[in-house]
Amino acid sequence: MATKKFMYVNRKAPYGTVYALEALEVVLIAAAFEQDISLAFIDDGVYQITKEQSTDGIGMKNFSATYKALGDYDINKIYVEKESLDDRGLTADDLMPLVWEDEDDDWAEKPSIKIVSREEMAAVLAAQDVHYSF
């Protein structure tokens, strides 16, 4: 039986709602069960993986450092829509350096984030068996 491909689509800003935190928790739980997981960051979801987040003044815990653990859970297919970055004045340099270790390449650290166009994102989404949208 073929393994199903699970896509977690993140469209919400990281703070102000529970969507981003709950999506991250669900992804980590699924990874513990060795699921084939991909993440997509679209619209305000791109803010979830920006560098140097601060929650000072909003009374919420800053959970952004948890994204750096994704590679430890073998989650290395992270897609960010370029148009969503562009619309928000962001570039790849504004994103956290999320990496994974390639055991076939002497545990070399490799980037997990792939910046893709809206058209490429549609193809990535179409290739998945199950979608969860947050």
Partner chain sequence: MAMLHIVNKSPFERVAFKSCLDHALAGDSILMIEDAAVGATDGTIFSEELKAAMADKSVYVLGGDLAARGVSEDRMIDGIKVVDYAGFVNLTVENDTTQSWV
Given for the second form:
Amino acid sequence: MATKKFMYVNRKAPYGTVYALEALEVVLIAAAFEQDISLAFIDDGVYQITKEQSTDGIGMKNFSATYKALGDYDINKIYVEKESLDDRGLTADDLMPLVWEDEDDDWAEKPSIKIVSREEMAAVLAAQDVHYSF
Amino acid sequence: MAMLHIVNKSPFERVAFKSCLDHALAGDSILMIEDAAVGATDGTIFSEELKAAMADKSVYVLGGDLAARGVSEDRMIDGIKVVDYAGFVNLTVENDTTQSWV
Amino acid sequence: MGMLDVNGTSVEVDEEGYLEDLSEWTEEIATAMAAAEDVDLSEEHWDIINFLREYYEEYQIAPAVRVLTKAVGKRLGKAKGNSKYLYSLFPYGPGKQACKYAGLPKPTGCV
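What does the same protein look like in the form predicted in complex with its partner chain, given that the last one was the form predicted on its own?
All chains and molecules follow, beginning with the one already shown.
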């Protein structure tokens, strides 16, 4: 089976709707098929990977920790749009440090997140074979 | 007749929050819940609009929804009050009517 | 929905035998689940079970078999980081069977 470039586009804040959690589950399942997977966080999607989420007050499962497992699933192309952060008063420092371990480099931890401009994001999206929108 | 306006949509995603601000009257209260909670953050493309509304309206946010989205209270616009579920209930009791901008 | 008897007290399990409430998990429950499938838990079994519980605690998911294999290889040595070794311990599938004993839900991505 030829490898295709799959892009999962995340544009919704977590918890208010089920999109974020559904996307995460689909991504983890897709990882089993060893395709070339990328994730994009655009618009309110950037809230999915903010640091220090606490769901104690809303009685829902805090699934933010699961994004940190993506590196284990060889998902290490995570694009975050800078304009989306700027519009929301956020910076890269407000995001969880998502990393992956490079087995060929003595398990060195490398960052998975790339902050890109809107223009670069458009190019990244255009370079994919399949898009899934959440 | 004071009214409580409840907003649950992100101001960055839908026009519901803006529409709420355009329709709320002086003396009314606005409560941000669910995805609308992110609107409480200062330094955003929406914060000046909300600050302008706060000149004559009270603005509240449900603390649990804010924390769930990783926004700490020290990032909020000054003057927004954080409430819990009991505070939510009090707001509905204190106001004559409630409208949800779903 | 079913009940599993553990030393006189019963715990709720789903139709496939997975624990309904993972906070109820004890080592006795794991032992009882294994005994019901004629498995006597060895230290090697416990290494995997404990690893799975730690992984779930940290990431809130049960890892896929591929992820488990890689992680076991890293932590317990290359000789154990392969599916042959894991299947020798958990013949019904390391993901499904070990996760069950560990009190976790079925692994996400278990297809």
